[in-house]
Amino acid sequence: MDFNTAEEMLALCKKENKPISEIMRLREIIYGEDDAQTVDARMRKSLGIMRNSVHKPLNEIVRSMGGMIGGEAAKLEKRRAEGKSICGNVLTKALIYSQAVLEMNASMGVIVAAPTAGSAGVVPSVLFALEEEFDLSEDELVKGLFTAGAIGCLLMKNASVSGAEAGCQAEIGSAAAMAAAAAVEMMGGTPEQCLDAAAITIGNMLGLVCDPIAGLVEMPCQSRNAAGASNALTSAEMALAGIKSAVPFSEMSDAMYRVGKGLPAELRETALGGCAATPTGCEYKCKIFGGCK
């Protein structure tokens, strides 16, 4: 059951017939050496804390540790509350589960990194918007993770999910990726269109740069775990129409590794470009961690 390419896992998808959520289940038992028991109940678990990180800030509004956040995902829920959202319901929750989980991270609350901690604000905001609009029961969020998970594996083994070494693009377009390739089986769609929905993920968000302000996982990480939350969205309902990426989702993620390695490594999560070397930013840095004249 194990797999290094997306056109080998979708080679297995076709020959057990399962979707891809069970095959990346399978190949978790089989070579993690856990029984079925055991690997169920570790998915549900993240699922759980995945929940709570979504949640808890909209109640218990807490300052992070830097200080440059705090408090947007409750902005965001009044606004929806009082009917004013001009997102519509998914794509609103989307928007505020996103920015409640960067909100418990740099806060140092508990969170499950999907697949980092700067990118762990989109996969749970895709999963828990689509289960409360459409009311998916939990064994279908726990396949949307399966899935998400099997595109992160595809991504970690052929490209990179570090932002140090390939920029944003490898974080939040990499979290987009599972997320959109999640939402599309849960929403009934086959092996085939969950990877045209990452390729297009990917395109959508290739050349992304890593600027953290100050060097935090603060801004703009926060802002940016709504734009690929968004993006998940947006390719998941493209191929769910029949919508196909033009290029294939092995040959787009090895683009975004070259794309990646090509950025200059001001832009690759050292805070020396971008957001993170403008005036402003600067005075953020300073004013966090002193010693400016």
Given for the second form:
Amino acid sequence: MDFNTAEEMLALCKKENKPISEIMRLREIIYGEDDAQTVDARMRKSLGIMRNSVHKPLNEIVRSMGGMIGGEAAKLEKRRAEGKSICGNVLTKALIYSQAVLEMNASMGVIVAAPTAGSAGVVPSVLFALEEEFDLSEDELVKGLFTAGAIGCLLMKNASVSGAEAGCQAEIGSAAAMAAAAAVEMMGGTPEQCLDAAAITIGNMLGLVCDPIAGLVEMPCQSRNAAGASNALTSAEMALAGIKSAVPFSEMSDAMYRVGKGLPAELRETALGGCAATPTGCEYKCKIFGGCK
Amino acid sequence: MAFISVFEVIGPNMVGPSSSHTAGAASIARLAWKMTHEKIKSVKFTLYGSFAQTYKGHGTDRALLGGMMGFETDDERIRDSFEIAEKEGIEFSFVANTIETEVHPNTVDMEIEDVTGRKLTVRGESIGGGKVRLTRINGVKVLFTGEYHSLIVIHRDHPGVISKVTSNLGECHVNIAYLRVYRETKGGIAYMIIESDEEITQEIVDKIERNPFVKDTMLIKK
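Can you swap the form predicted alone for the form predicted in complex with the partner chain?
Below, the chain from earlier opens the complete complex, with every other chain and molecule after it.
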């Protein structure tokens, strides 16, 4: 039941006639440390933590450790509640929730890294936006998490989910690919469509650099989570409409890894390039850590 | 290829903001906490590399202190660990060492003293995604991750000690997954790190401690 590539995973889905989520769940039960009951309970617990992290910052605004973010989710929610949002309910909610998780994270609240802490807003934001707008059950959301996990696992094995190794495309890009596949499966798509959505997402985020201001998981990480969530929903919509990715998932994941390896060190989480190296970025750093003239 | 659990992708559950600087820091300190027998009286953390540069913005200090009180990576009390430690009467301090650069970027030394006066120094490294390893115990280079049920035996470097300890384990049906030995000097203090799939019971530890060459043991449950 284990797989190393998207092709092997797809073959298992066909052979067992099961969705990606179930293949991933069975794989965990067979090869992981926990029995079926514990595996399901752990995933439910993760979903519960995610649920808290998308909602709590809406009511309880806390400034981040570095002081760069806090209150963005509430601002978006206020606009949505007033009926002014230009993005429609699913996307707007995904944006709100993605911001909330990063606020939670940056203020030392509890989150679920998915696949990393800096990209933790993408997967839950897409899941809970769809849950509310399409009346999905908790079971369907848990399945979504297994599907997201399968895509993340493939990317961990064959590419990277580390900003320090392959840039933001490997963090937010991977999280968005995971969320896209989860969205497709939850909305009734096939395993092939899940992989198409994931591949389109990675393709659309290729080259994104990791350039955190002051080296902190605040900005531009927070708004990139919103970009990741909207990319995920865009690609899911395309895949569900039957649009295929021109480049298959495994080739796209290789491309992402090669692009990542080609990024200069300044753009791989060292806080020496991109947003971090702008005059404003440097000013933030001085304010937070001192030591400047 | 090593098995990657779905919970390594969807996880860890953690107090933010950084898996390496916050969750990893808590895990390192919690491992050191598990190695202590008694309540901790004082702890001094020396931070290196990126830990030294950015620990305040990442809450690395709060996470380390929380881990030193046994808090797991997703324990909300980490945020208030300074206040909690003060209430518990634990003395703590943080020193940023920005001169030493020949270390892993996320390294911390922990000098711990328990209420009985027993001292322990541990170096830990946060190697990404919340994964950690301990690389020094009391100044001796070791390698230890805490991913298994583990037993650290501190003993005199003397013929037959290792085989005696392993046979003690075998008699109790404990299968050794990994066994690593380190020593300060020939005939001096040596460290044996045993990692096992099965839980190692206190009964086995008592048996091992009867060996006159064994100075101390640390039983670390997974």
